[in-house]
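There is one chain below, alone, in C-alpha cells, taken in the form predicted alone.
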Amino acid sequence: MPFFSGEKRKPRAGFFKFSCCTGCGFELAYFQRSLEDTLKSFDFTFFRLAYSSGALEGPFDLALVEGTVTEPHQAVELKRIRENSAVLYAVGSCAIAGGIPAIKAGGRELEIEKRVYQKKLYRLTSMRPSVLSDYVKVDGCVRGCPPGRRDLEEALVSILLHRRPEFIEYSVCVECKLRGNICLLVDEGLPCMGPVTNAGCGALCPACHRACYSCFGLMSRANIPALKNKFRELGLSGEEIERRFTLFDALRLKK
C-alpha cells in the first residue's frame, strides 16, 4: 500500500530521469495542461525539470522514472528510488524497452565509446543499456515517446483512488478504426507498424497519412513474424525491417 494510506495529505511523488531526451518530463510538466488539476493533487517533492530543489531520498508514494540505464551509478540510484517508493512506474519507451539510447546495444560497447567519446577522459562509466525492469520491480508502464495524456492521467489517478492502473493494451490499428482512418498497410502498401504497436497515441501518424513507426513500443502478444513477412512482400530489405522493429524496442526484442 502507498505510504500515504490512512493519512490526510497529498501523496508524495517524484519524477526521475536517466539516459533520455527528457521528453517525458516535458510532456508531463509543460504540455499536458489538461492534467493540471490532477497534478495539483500531488506533492512533487522531487522533479528537477520543474523545481530547482527536491528531496531525492523520499519517501515517495509514487515514483515516475524515465530513461534507459546506461551507467553504473544510474543502476544504484534506481535501486534506491525503488526502496523508497511504494509504487514505481516506468515512463516512456526508453525506460520500458530501451528506446533510442538502446540503439547502441547492437554494436560492441568499446567501439561505440571510441566513436562517440574522442577523449579517453570521458570513456569511464558508459555501459550497455538496460531497461528499468532489469534492475527493479516495475509496477506499471506508461508507454510512448513521449507518453500520451490518457495513460499519464491513469497512472496518477490510480494512486489517488488506491487502485491498480488500467493502461491501454491493444494495437494502434484499433485507434485507426475508431478514427475512421484507411489502412495504410493494406490499402496504401506503406510499411506501417500499427498492427504490432501498443496504442495510446490516438493513431496520430496514420491520421496524418504517415505509417506508424512504433514509438509506443510493441504490444504484448504482437504477431511480429506475420508483419515482417508482410514487409518483405512490400519489398523491404532485412536491414530495413530490423531497423523498424528495433528503433524503440531494441532491448525487449533481444531478450
Second form
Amino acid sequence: MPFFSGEKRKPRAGFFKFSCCTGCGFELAYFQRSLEDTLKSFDFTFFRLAYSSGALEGPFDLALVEGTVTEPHQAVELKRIRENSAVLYAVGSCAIAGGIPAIKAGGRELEIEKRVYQKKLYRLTSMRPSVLSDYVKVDGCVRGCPPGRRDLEEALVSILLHRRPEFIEYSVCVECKLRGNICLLVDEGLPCMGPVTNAGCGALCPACHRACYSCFGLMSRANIPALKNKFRELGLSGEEIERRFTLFDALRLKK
Amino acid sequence: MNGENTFQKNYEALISRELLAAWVEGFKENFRLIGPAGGKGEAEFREVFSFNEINLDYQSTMLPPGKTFLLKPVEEILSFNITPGGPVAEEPPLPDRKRILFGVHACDTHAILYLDKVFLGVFPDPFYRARRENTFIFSLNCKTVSGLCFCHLVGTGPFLKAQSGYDVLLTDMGSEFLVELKSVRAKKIFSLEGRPPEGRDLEKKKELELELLKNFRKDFKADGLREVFLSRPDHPVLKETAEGRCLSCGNCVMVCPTCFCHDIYDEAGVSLARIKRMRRWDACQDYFFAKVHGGNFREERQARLRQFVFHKLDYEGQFGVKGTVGCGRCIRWCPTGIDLTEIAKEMMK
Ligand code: SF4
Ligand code: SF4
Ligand code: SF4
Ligand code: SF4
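Starting from the form predicted alone shown above, please give the structure in the form predicted together with its partner chain.
Zooming out: every chain and molecule, the one shown earlier first.
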C-alpha cells in the first residue's frame, strides 16, 4: 500500500458525528462496492456505525467529521479531534455549510426553542449552529447530503496516495449537461438551484424532473443575486426565494 | 461529355420521402443510426431504430450532435492496473462501430469541421479520429430558422456550402428530397437511384434558401470585432453582464458545438487496483478552470465571460475561422439569456 513511505501500518481513520441525520456515516458504511476495500486499507479506530467500540483518542491520520456544531461539548470534542488528526475533512452539508440543522440560524435561539419544546428551555444546551471551520482548520470538504461516491472515494484515496484531494468544484448544471437532461429552468421555468449549487450528485434531481434544491450547498463564487433575480422574474415571492437559498446554506446567507 | 454527365447524376438525385426512408433503413444492417428524434419538447440526437423516429423538421437540439458523438461527454482514455510488479497501462480499444450521424444541420456540420481542426490537427486524438472515421455524416439543410440563429452572419448556413468533410447532403424540397453524395467514400459505398436534378430543381433550391434567409432575426456585424475586442477588453458591458446576470454555471459552453475544452483526471477506487484516466467536457466559466499553481488567471467573473465571448467571436488566429457557428445554443440555454451577439453589438457602438 503506498501509504507513508517506509511505514507498513495502515492509516488510522476516525469517523465522527455532531448534529445531523447520520446520512453521511451511512453513506460510508454502505459504501457498497468499496466498503470491504475501505476497511482493508484503513484502520478505522473510531466509526460508531461500523464498530460498537472504538478509541476516541487518536492519533488519526484521517478524521472524517459530519454534522453541525450545536452543543458546547461538541466544540470541545471537535478541537480534540483536530489536535489528534493529521488530516481532517468536513463531510456533508451540515459540517460544511450548516445544512438542515442550521435552518434555525435565521431566528433567535430562545424563540426557536419555544416553538419546538415550549417549556423548561433552560435545560437545553443547544446553541447557535456553527460549521466545523468556525472552530478548526478543515483540510477539505466532501460535499453532499449525503456525499456522492466519487468525492468520498477521493477523500480516502488522497490519504492512501498521500496527495492533495481534488474534490468536485463546479455547478450541478455541468453534470446536468453531461447527462443530457433538458434544462428545467430554461425549458420549463422551474426554480432550479443547479446554477449555484456544487456538483457531485450527478444532477440526480433534474434527471428525475425535479428542480435542484441545493442539498450539496452553494458552490464557491456562486452569483447568488443573479439567480435570485431570475427567480423573481419567474414569479417567486421574496420569501419563496429566501427559503430556497437558506434551506442548506442558512449560516452563510443569514447573518 | 454525355458519359461524364451520367456519372455525375448518380451522385445527386431527387427522391421521395418514402424512398429516402427505405434508403436509410437499408443502412441499418451495417450502421448504427443516430439522428434527431422526439419533438414534443426538444428533439435530441440519439440512436434510432427506424427512420420513422427521425424528426426531419427539428429546429435545434440542446446538445450538439458532433461534440456529443465524436467527443463523448465523458470517456475513459487510459487505465493503469497496479500489479506487484508495478503499474501496467492499458489503452481501451478504439471505437470501431460504423455509424451514420443523420440530419446534421449546416451549423453543426461546420462545428464538426472545427472540432476536426482541434482533434485531428497537430496532435490527432486517437479516440476522436476513430469515431470520426467510422461516422458517416448526413447533413440536412435547414427548413426553419429560430430567432436565435445567426449562421447567415458567420457563413455557416442555413444551407451548407462546405464541399468536403461530410458525406451526404439532404435538402427537403417539399414533395421530394434532394440527396447529394459529397465524399469519395460516400460515392463509393452508397448507391442512389432517383430522378437526377434539373436546372429548375437547382433553381428551386436557391429559392428555398432565399426564402429562409428572410426569416433571420439576429443582426450584428461580425467583421471588425477583433479591433474592438483588442482596444476595449474592459468594456463595461462585460462587467455589467457578468456581475448582473452570469451565474458561472457553464451551460453556455457545455452546449456549444465548438467548445472543445476538456478536463483529464484520474479516478481511483479505494483498492487502488485500477486507476482510470478520464476525459470530460470542461467549462471555462467555472471559477476553478483557470486556477493554476500560484493563482487564478481569470479570477473575476467578467474575465471568464470575456473568454467565452472572445473565443467564439474572435480568435480567428487559432484555427483560421471564428469559434462560433451561429447555432444560438448558448443564448437559448443560458438561464439568464446572456447573448454574445448583444454583447458584441454593445461593444461595437
Ligand atoms: S435543470 Fe437545473 S441543474 Fe440542470 S442545467 Fe438546468 S438549471 Fe442547471
Ligand atoms: S437537490 Fe440538487 S444537489 Fe441535491 S441531490 Fe438533488 S440535484 Fe443534487
Ligand atoms: S450559461 Fe449564461 S449564466 Fe451560465 S455561465 Fe454561460 S453566460 Fe453565464
Ligand atoms: S469558450 Fe471556453 S470552453 Fe469554449 S473552447 Fe473557448 S475556452 Fe474552451
